[in-house]
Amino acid sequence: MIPSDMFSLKGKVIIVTGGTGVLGASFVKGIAQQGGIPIILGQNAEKGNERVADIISNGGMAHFIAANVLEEAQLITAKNEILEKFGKIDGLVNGAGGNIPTGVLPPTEDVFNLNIEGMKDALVLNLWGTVIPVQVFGPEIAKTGNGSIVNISSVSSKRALTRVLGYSMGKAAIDTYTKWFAVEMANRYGDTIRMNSIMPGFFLTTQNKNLLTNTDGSYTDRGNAIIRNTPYKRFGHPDELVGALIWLLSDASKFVTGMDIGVDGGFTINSGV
């Protein structure tokens, strides 16, 4: 028999890397409505604090923890700190990641004059910003017997983007980390952990809008073409993430492992034609 609580997180821990983001805000909410408990990890207080109101306010539960996920120091002291209020941790969303402005090649620079130093940022912040946590809090979502680890990957993994090399590197370097991790996590704790990512295609962000948008609203070139190529012919909503994300942290998914799941209105599978 199929159970009725499948896609249910009640009770469950999980963590957000990258939650005071704007993809994090559908992440940590979408946890919630499902009756997990999501730690926000980012380093926007504010935000983070605004967001557990939030949550606690509609009757959930959450836990904000200042820190960066390149600082392994600070995600240990995280871990020991949700340890003690919450006894366990059974997933981890690694949210954190984006483009940061040194690792986007400008279209009047020349390709062979490359900001390296920009590039290794972007390409650091979006690998070893996942590696780094998984670290630090596999092993505990491996004790609680059927924990799951969901990474961020990107169109820009699957398809060549002009300009964002860096960010691109990083997320290719998460594709081929999700599938090794998984089958080396497989081989050692068997079924009680998974890893899987998800694939975003364009969501308007933070970091991507100044590409995407101009001050008025209306869409860039690169916005334009981006909208052409992509079937549905518009950006994705954050809240259209939640889905497959519930699903990779649910139990719903407990047989799936080192998938890439695409969210992404069609645009990797078209040909343009």
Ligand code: NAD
Second form
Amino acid sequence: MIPSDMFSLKGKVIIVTGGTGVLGASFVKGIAQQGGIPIILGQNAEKGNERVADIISNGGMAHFIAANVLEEAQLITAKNEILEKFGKIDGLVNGAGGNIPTGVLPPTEDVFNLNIEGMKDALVLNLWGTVIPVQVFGPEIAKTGNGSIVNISSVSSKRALTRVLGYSMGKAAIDTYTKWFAVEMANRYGDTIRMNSIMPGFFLTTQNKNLLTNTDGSYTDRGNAIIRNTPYKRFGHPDELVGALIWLLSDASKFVTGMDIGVDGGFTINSGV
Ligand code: NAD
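Structure of the form predicted in complex with the named molecule (previous: the form predicted alone):
Entire complex below, previous chain first.
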């Protein structure tokens, strides 16, 4: 039998790290719309609490917890708070991450003069900022018998994108991690917990704004090159990631694990010819 509510997230408690960010705004709104309870985990309390209030005023449930994804002790405190308040954790979206400006190679800089420290920061945030929350919240998620973890990759893990090597290495590491961890979790926990990733294409957000747009709002050469190489000839809108996210968090994807789902307007499959 095909359940009519297989995309429902009704009553599911789902942590969204970086739920304070631009893509995170769509993630938490989408989860709440499907009846889930997003736990916004991030460092900007004002934004987090604003989003919680917005969801509650629309009849949903949500909760904000201030924590750094790289600080295990803070995550353990967050886990205890969630269990005390909601009694379980059904899912985790690892949305905290992004490019680190000091890890970017400027076009005029010698390729043999990479900013290693900046690149390390990008790698640490994107990779370990995904791995550590899974270590802390994963055991609780497995206990529900039907848990789902969604990591956030990037097209930069598949295609060479100029300038952002540290960030790209972080996202490529997430791809390896997603596959490896999905298999190893299945070996030990069976089908009670799954891990997949979403590979967003290009979405105009705060962290890439300066790379993609000029101060007058027109696109930079890089912005134009992206549009040219995207078959849909436009950037994505954050809300366009929500369908893939709901699918991966809901029972509709019960037999899906270790997969990377592209939402990129065709960027990664385009040869340009
Ligand atoms: P964003 O900067 O708006 O959101 C990231 C959020 O994570 C911010 O609220 C930030 O405060 C939070 N954060 C950063 N470090 C943290 C830490 N140590 N602990 C807790 N929270 C922390 O960025 P975004 O554009 O919404 O991106 C979200 C995710 O999607 C990132 O992983 C990014 O790499 C990925 N992504 C974005 C795009 C895009 O086009 N914007 C494309 C591909 C992938």
